[in-house]
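One chain follows as structure tokens, the form predicted alone.
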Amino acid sequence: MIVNHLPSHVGIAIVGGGPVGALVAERLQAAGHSVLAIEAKLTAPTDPRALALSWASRETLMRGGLWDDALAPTAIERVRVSQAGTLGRTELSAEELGLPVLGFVVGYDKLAALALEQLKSGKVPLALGYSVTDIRRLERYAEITLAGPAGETAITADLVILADGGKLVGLLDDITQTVKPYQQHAILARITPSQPHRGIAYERFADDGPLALLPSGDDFNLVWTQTPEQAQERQALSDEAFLAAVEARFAGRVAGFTRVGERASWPLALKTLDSVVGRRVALIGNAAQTLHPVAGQGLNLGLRDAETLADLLAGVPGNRVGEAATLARYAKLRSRDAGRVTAFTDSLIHLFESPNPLLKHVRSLGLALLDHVGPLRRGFARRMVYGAR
């Protein structure tokens, strides 16, 4: 519900109208809190990324009214993980977990558009076209300065939730962000297989960087991680040469490809905080942590941030939502899941990037062990679906 006049004070101000921000706003509004969502962009951004959403994330989005057939989701029934040049491989399946599917692939732009439309037409008050230029936090409230159509204005809130992707972290003097560049770029492209994908996703650890194939409609969405120099070279390849390069790295595990669409590339980095809470503020989603795409855990982790915070605040009186004890409880609830998933994703990059033959053999044995020990494999799959909670 777009508001024409901003309130002078709200209980909870949520900055960011993407999927994570919209989810926590919808949940807190339904719990009876005084909420204001703030989104600077009038329309959802164009974004070529594909999202691998776990079954648990799909259930979370459904509960928040953020799941619709318009997303055109493609089911992931199995995930095949392998390392090039070795026999090491494993397969994760929905049947082993007693689930209909492991998850779904959707376009980020479609999910972002659905989230923004839900905010525009739903019950949550939405300050659309307003950007936050300053956050001043005092003992009993926070003051937010907004720049909008009529100039700057200020409102106060008991609690500010940042779901803005990390744009405003620099305004917080009690939270420090650490950025770890991977010296890698990810190439994204839509690629058509010569045979139906049958709902199978692939993670392939090649010598020059990991590749992921996510089923999307009749095609795959390819995410190929490599050095910036390699990414530039492969961006310049002809379609035929690019397809041949991808096919060579899957070494017969995929039948082949017939077409590749437009290619995009972007740099990769790990961004973490020394704390996801500060005075009168909590950070969720990519504002709290930005991960490497290798395991497809970024948005899944962010949705669990939003769900955990919403569940906690649903039982907290409005005048206590921004208190230090409440925020400390949220930070403790999220520390295990966020810490383990972040460490796991980061360690995968370092574990599989070394060309050392001995280490390559050890990695192969690890995948074989995962494949042959059912409880270990199922435990790993559950963490991919539900997180480390």
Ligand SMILES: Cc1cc2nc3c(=O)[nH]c(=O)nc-3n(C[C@H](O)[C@H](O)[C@H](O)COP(=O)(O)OP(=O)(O)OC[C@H]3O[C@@H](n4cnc5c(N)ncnc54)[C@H](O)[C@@H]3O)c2cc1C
Given for the second form:
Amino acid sequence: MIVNHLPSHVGIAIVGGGPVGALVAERLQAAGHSVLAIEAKLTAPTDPRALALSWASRETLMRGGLWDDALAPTAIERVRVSQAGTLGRTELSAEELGLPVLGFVVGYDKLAALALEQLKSGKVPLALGYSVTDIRRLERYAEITLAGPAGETAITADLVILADGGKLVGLLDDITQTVKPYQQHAILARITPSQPHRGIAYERFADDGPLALLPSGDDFNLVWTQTPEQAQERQALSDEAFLAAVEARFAGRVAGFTRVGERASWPLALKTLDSVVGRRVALIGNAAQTLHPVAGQGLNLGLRDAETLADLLAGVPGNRVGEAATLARYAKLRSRDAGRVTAFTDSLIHLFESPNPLLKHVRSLGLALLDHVGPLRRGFARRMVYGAR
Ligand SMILES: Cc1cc2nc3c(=O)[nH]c(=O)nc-3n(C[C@H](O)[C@H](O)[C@H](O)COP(=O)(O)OP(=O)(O)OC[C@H]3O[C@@H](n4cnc5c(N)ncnc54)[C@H](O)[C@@H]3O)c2cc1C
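Given the form predicted alone above, produce the structure of the same protein in the form predicted in complex with this ligand.
Below, the chain from earlier opens the complete complex, with every other chain and molecule after it.
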């Protein structure tokens, strides 16, 4: 519900109306808290990202009213992981976990549009077109400066939840962010397979960088990680040469491709914080951690941040939501899952980027072990679906 007049004080101000911010806002409003969602953009952006969301994330989004047919989700039934130049491979399947499917692929732009639409038409008061430019934290409340249609204005809140994708963390003097650029770019493109994909997603560790193929409608969404120089060269290739390069890296494990759409390139970095809470502030989603997309875990993790915080605050009286003890509890609840998934994603990059032949052998053995030891494989798949709780 778009508000025309901003309140001077709210219980919880949520900065960012993306998928994570919208989820926490919906859940906290439903729990009876006084909330205000603040979103800078009037409409959702066009964005080439395709998101692999786990079965558990779909359930989470459903609980927040953020799942409907408009997302046009494509089911992921199996994930095939393999390494080029070795026999190492494994397959994760929905049947093994007793689930109908492992997850779904949805377009980021569709999910962002649904999140914004939900905020505009639902019960959560929404300051639309307002960009937060400053956050001052005092002992008993925080003061937020917003730039919007009516110029600059300030409101106060007992608690500020930052779900802004990580843009404002530099304003927080009690939280330090570490940025580790990977010196890698991801090329994103929609490619059409010559045979139906049958709900199979692929993760291929090629010698010059990992590639993921996510089933999306009748096509695949490609996420191909490489150096910035390679990304520049490959973006300039003809469609035929580009498809041949992708096909070569799959070495017959995928039938082939007939068409490639527009290609986009995305710089990759790992961003972590020394704490996801500070005075009168809690961070969720990409504001709390930004991961490499290799394992498709960023939003899955962010949704678990949002759900954990919403569940916790649902049981806390309005006048205590911003207290240090409440926020410390949230940080503690998230530390294991966020720490493990972040470390796992980061280690995948380093483990698979090394050209050392011995390491290549070890990696191949690791995949073979996952393939042959059922409990190990199921434990791994469960962690990809539910996180490391
Ligand atoms: C190439 C690529 C592929 C990926 N693939 C996957 C995948 O397969 N699976 C997966 O789980 N994750 C994936 N991710 C990660 C995923 O995209 C992010 O984790 C997710 O989009 C983060 O959502 P968010 O709501 O935290 O932030 P965002 O989506 O960035 O939303 C932030 C919102 O805050 C608003 N905002 C920002 N600043 C302000 C301000 N000052 N005032 C008011 N509003 C503001 C923005 O307008 C925006 O609406 C991928 C990422 C990349 C780059």
